[in-house]
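First, one chain by itself: the form predicted alone, in structure tokens.
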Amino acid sequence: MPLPTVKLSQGIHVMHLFYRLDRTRWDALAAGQSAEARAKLEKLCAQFPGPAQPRLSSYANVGGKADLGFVLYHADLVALGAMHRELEACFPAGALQPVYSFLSVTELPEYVTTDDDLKRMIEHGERKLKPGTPEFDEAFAAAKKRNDEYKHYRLNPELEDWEIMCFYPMNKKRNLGDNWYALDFDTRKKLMGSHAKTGRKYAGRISQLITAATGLDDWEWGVTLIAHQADAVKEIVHEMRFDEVTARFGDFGEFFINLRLNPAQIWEHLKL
């Protein structure tokens, strides 16, 4: 009986995986086993190079929480699970120890800008263009094109292969005094709009992916930040914590900082 195909109505599945190597087992490997494992991993990564799904990106963790990190992207949940098992099968039995995993999906945010929002911004914004004029129509067409591209890549990410990947999970608070889910929609949209404005200041320094995990994992969202430099990660996280949406309503899990390395570079970096 063939395996089923399990796809979303829109968007794709994403899995973050972090592992520690059992150095005692690794040092006891027979001659050639390390090279064999690297060759298997190189072959698997070459099958899913990206930038669109299906994709498998490999990392070396910095800081000691793990040794290896991987991010898997696939439209089909069953195929994502198969990629996960193929990845672990690249390594000798017992050598790879799971540290942390996070399963999530891409989605359009509830507060995504609508066509009506765009029209209001054009009419009442800096240029104050009058609806029905050629200038208004031209501005709306350009704004809609940008918004449609944003929505496409939010659902179908093609993240850059920059040097650093930071990942952390997060929730919105449900405390009696600060319950995100007790706020009305307009208030939540306004707060998220201000938060997004902060993020846009880091264009060119940070590429960001927010994935949703409610009902799929222990946290509600996963945040993946791609950067050239660690200070960009530090600065955006620090600045965003002053936004009300974070200061009042954000809870965060562990942070994982990683270097984007191919398998050969990982073997050299970890002295395998």
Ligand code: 76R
Given for the second form:
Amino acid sequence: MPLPTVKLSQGIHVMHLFYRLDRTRWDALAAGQSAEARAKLEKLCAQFPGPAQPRLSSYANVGGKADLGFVLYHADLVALGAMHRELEACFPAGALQPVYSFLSVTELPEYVTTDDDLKRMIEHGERKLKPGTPEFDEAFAAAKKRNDEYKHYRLNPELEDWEIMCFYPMNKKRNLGDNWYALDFDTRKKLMGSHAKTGRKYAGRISQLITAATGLDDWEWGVTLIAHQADAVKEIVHEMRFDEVTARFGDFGEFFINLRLNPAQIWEHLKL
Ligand code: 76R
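Having looked at the form predicted alone, could you now put up the form predicted in complex with the named molecule?
Okay, now the whole complex, with that chain kicking things off.
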């Protein structure tokens, strides 16, 4: 019987996986088994190269919390689950020990820029164009095109292959004093606007993927930051801590720092 297809109304599923390798088990492998595992993993990664989904990206974790990391992207949850199992089946039984997993989905932010927002910005922003004029219509059409593109990539990410990937899960607080969910929409939208302004200062140094996991996993969001250098990650996370959204409402889980390496590079790096 064919398997079902399980899609979202919009967006795609994303799975972050971290594993440790059982070194005792690995040292006891028969000749050729390590190379066989690498060849299987290479084949699987080559099947899902991206940049859009379906995609499988491999990483080596640095820092000692794990050895291997993977990010899986698929529009179909059943196919995502199958990719996960195929990935594990590349390795000899018992060699991979799960360290951390996170299942989330892409989404349009609640505070997405609306057509009315765009019109307001064009009318009251730098150029102060008058509604009903050809200049206004032209500016609106261009802004709408940019906004539509932004929304497309937010739902269908094509994350860059920069050297470093930092992953951590986070929540927005629900304390009596600082309860994000008890704030009204306009306040949240304003606060997120200032958050985004801080984020945009890191253009070219940090690229981010925010995936939502409320009801799907133990934290509300997964934060995936891509960078060329570790100090860019440290700086943005540090600066965000002073931003009101994070300072008052941010709660964080474990941080994983990873190198974007293909299977052959991982084998060399981990001396497998
Ligand atoms: O969507 C966008 O790219 C623009 C606006 C934006 C939203 C809606 C944005 C921009 N973020 C949004 C939502 Mn973000 N972000 C984080 C973290 O470490 C911390 O303190 C927090 C972790 C970082 C580092 C970061 C970076 N962001 C969110 C949400 C969902 C909240 C909700 O819906 O209530 C979370 C949890 C979150 C967390 N953010 C940006 C960045 C950066 C670098 C940007 C600018 C991106 C750009 O303009 O290209």
